[in-house]
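Just one chain is shown here, as structure tokens, and it is the form predicted on its own.
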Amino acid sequence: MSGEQWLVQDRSPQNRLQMKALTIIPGKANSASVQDVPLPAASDGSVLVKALELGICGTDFELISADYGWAPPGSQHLIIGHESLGVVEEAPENSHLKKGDLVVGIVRRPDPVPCAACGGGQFDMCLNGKYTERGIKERNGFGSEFWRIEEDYAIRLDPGLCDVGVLMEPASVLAKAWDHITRIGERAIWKPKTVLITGAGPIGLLAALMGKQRGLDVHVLDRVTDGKKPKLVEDLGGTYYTCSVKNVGFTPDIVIECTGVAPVIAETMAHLGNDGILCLVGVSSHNQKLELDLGTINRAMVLENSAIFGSVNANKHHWQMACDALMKADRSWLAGLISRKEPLENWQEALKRRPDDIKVVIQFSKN
């Protein structure tokens, strides 16, 4: 698809007072619904965007289950959705954006104080927790027919990414993870050869993609035995496993843990190579109790110079890194990460988990 083919037709905001939006009542389980809501206020940002697609992820299910989430101040409802893709409808004069540009929106905003990290543009590393997030924490998200955004928080995409640009937000999370892995590795002479990724969801598969782009021998572990996931890893040139971490047959230089499952995390901690780095990007559910021999783990980490760290969210630099990674990737492979696209009127079907799903997308308009 090229040129202006992704432009939305017959959805102009002129003379409209309301739009459709996917909302929840934070703190009320299973309150998700599509409602008519006012068009976004100009105070939300100077750039008006028509929504094309919205990716659904585990955070959205936590929001719907009332495990997480805060409405904007003074509101009972929160428009959810943080994996965006849209096309610019209006932009200020002298902007780097123009009508028809394909864009995604950065999710997090710095805290108003701001802390040292937020003040330096590293709002993904906020020190006081007073940040806000589109579709998650105190700011409406991108799950509406139109959304506004500040110019500095809109990332323009190449038109060639129109079919897969909705993967930008999860890709930004992995771009940050790889950026910090590299920074930690540079503490010494470090020439990693292998990476083990636990979990073959969209986060794990994007981690594998970026590992391949860095010239590493990529290994992916998941419990699914057949179907799309093993094939995607194979097409990437990686090795796929369904065994336990201890039985993969090697000690990886890097592990990116994407499951959040306590026994898997414990195994990855025990099977790092010398100078190994374990990056935790999977968020664990509550009440996963597990007995650990912390003395043995500590001994191995100290004697082998291992490092374990957690990573979440991304700043603007990482979003640009993610854009570069997607541009370098095979488009058909990226498209394979998207299991299905459901129109907005089928939003309830989009929120039903199927065994073979990887990334499910709600379409506000067909590309």
The other form holds:
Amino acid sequence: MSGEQWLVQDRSPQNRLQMKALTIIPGKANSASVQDVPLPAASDGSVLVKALELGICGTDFELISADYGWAPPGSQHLIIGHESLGVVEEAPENSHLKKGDLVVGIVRRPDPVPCAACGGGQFDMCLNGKYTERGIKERNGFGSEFWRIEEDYAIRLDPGLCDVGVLMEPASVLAKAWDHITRIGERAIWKPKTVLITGAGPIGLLAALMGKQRGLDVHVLDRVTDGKKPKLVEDLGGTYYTCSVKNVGFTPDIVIECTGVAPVIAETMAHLGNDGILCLVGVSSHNQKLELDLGTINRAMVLENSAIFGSVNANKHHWQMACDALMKADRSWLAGLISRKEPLENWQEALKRRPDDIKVVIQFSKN
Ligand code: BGC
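Output the structure of the form predicted in complex with beta-D-glucopyranose; the preceding block shows the form predicted on its own.
Starting with the chain above, the whole complex follows.
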């Protein structure tokens, strides 16, 4: 596609039948492309949003490499993108939204049964796995110039978050993790002081931010020895490590594992103290076989009351928690998590991993 074709498009939805969208064919590796597709169907929701930005994450790389992902029923293609930021173009009268509002879209939708969790608004805890997810599982995502959304699944943001609002989705995942860590901790008298976070990508750094906001001593471990990551941890008032977990020199009250790398997970499991909580949020790739002494792990867990649990996705309550966390955070620190913003025409560059990347964002338009 020539550069000119990208530029001459009329950006208003009224005069257009088509829009550009970042699509894949689920199950077919390296099928990512930008296609002209019809404007979003009214059945996607009553609120029409003009896309501003889209964050790229590890799940998108799994989708692109055909390790994950499902197209909407009856379609071969899936519009990807679940880390959204947009501006309302049209909203129904009497809605809590109006034209010009800054919004992000909730990713998951309840299963149609619905199970007890989905029926109670906790679709992040779906019991039967029949939930759907925008840009991931059976629903088109937010990687298109316009998208539609149901009013109830659009979160309005303070305009002050316009530069960093694209971090809301990963922040919602961490808000849930922290919510559940707290619930588990409160099974007994619990006065945590330290959190160890493995992995200093966007998820690990947002975990660190929320740990700081909870008044904890924050420790972050990553294999990268210099550059933005150690600096961001230091700026947060945390301590940065590149050693192995067993050499950090203390026993953390809470561990948040964000790498998904088997040997790191095993080390965190072996490094829990009394009443310790290990929350797993990093999604591992398949086939990472590792020999473990389960007897020793079980013995320590039982005798020390430790808890290991996994956490995925987020419900509406967590999206509000994420919004509060971003509002309270230092904006320039948050902006530092976004290492690159690439215009849509550079989408191929955006999908290439660079060593100093933290969060890469595709820019659809400017507000
Ligand atoms: C997303 C979650 C989603 C999960 C599994 C993650 O990348 O942030 O919202 O539930 O993938 O599909």
